[in-house]
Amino acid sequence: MRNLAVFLSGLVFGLGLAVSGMTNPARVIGFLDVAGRWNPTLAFVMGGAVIVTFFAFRLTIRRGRPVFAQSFELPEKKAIDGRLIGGAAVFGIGWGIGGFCPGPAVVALVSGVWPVFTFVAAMLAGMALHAILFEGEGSSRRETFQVRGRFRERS
């Protein structure tokens, strides 16, 4: 039943990102051209997005645990440093060359342009050399997280 319930949602977030254009790739950077012909359609999905998840979020937060886990999984760092700063120019400067971020970029997967599936495998890279230089780097595996009040341990 998890599956499931993982499937689908990934089958709607995957079928908003497709209807709303934003596996279009010039759509994404008419947005980030400022300077230029700027197209604004991706400032009304981001304020839409953000708006059902405020609401969302708050409403789902006071169930105490997921449907389908023990416990939610928030991020407990709130410092802003060097690597989240940096993390998110490579991100902002990746999406501005590409028009791609990761969500709409695998579900433009079925489009079968190779320019897509460059993307995605440059990604997949990307991610797994994250993985091999930074694994366990900064935080052990076990933290402790609050939600609603009460601690929690990770392993």
The other form holds:
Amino acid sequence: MRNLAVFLSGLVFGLGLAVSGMTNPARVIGFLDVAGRWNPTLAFVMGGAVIVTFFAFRLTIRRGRPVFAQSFELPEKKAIDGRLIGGAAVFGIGWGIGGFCPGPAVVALVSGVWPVFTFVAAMLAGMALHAILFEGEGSSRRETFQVRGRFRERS
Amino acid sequence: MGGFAPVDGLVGGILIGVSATLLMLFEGRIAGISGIVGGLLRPLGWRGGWRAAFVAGLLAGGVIYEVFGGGMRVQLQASVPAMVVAGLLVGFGTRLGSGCTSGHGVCGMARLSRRSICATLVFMVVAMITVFVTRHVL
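With the form predicted on its own already on screen, would you show the form predicted in complex with its partner chain?
Below is the entire complex, every chain and molecule, led by the chain shown above.
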């Protein structure tokens, strides 16, 4: 039941990515290409998602606890450090080259276009490399914190 | 069909917001795809049950879109070797930066997290510069 609910959430996410056309790198690069024929679709995707989430997260977290888990696990780190900026920059370069970020790439596997599999395999390798370098024994970075009824970060 | 599609974008975005809310409601977790996929690859302490269920759901969402005649278009914009480089950078960078367009860009921005707003600005601007360089300079 619990995993079925999570599966349903993933399904809606995948459907959202497919409907919005974010699974098509041409549309994503069209948004990023501000000096070319700019395509603002991605702004509508993010805008719609952020507005819904902004209000719905507030109502959800006000419940006190999730339906199937003991507590909400929200990122607790507040520091804007080199890893955050450097990681975001490295991701930005990859996103700009390929037009895929992780979610759309996974959903685009369904298309059967074989270079998408190549991209996802490389993405998994990049993630595994990070895991080997930074997530080994003794360096488990705890990034979430259990909270009750708190929507915003403490500052 | 890489064209401008505001209605599709808005509908898709609302679905993504609903999905992120469902995951928070059911599991109490941020719907960050890089974290969810990356969590499946952890060398130690594999607790991937819910993550595997979510990724299976992502794929099922794509399949349902196709079954109901969505006709997914995937127009690649880079060569296969370039896609390998892009994949490596996306995989490594999203893990190093603790998130991608979903975790930081949607969930984090909705929580008004300064870290997420900062990360989103950085990857957006860097991606725009990258596209500018690859399309208009090189």
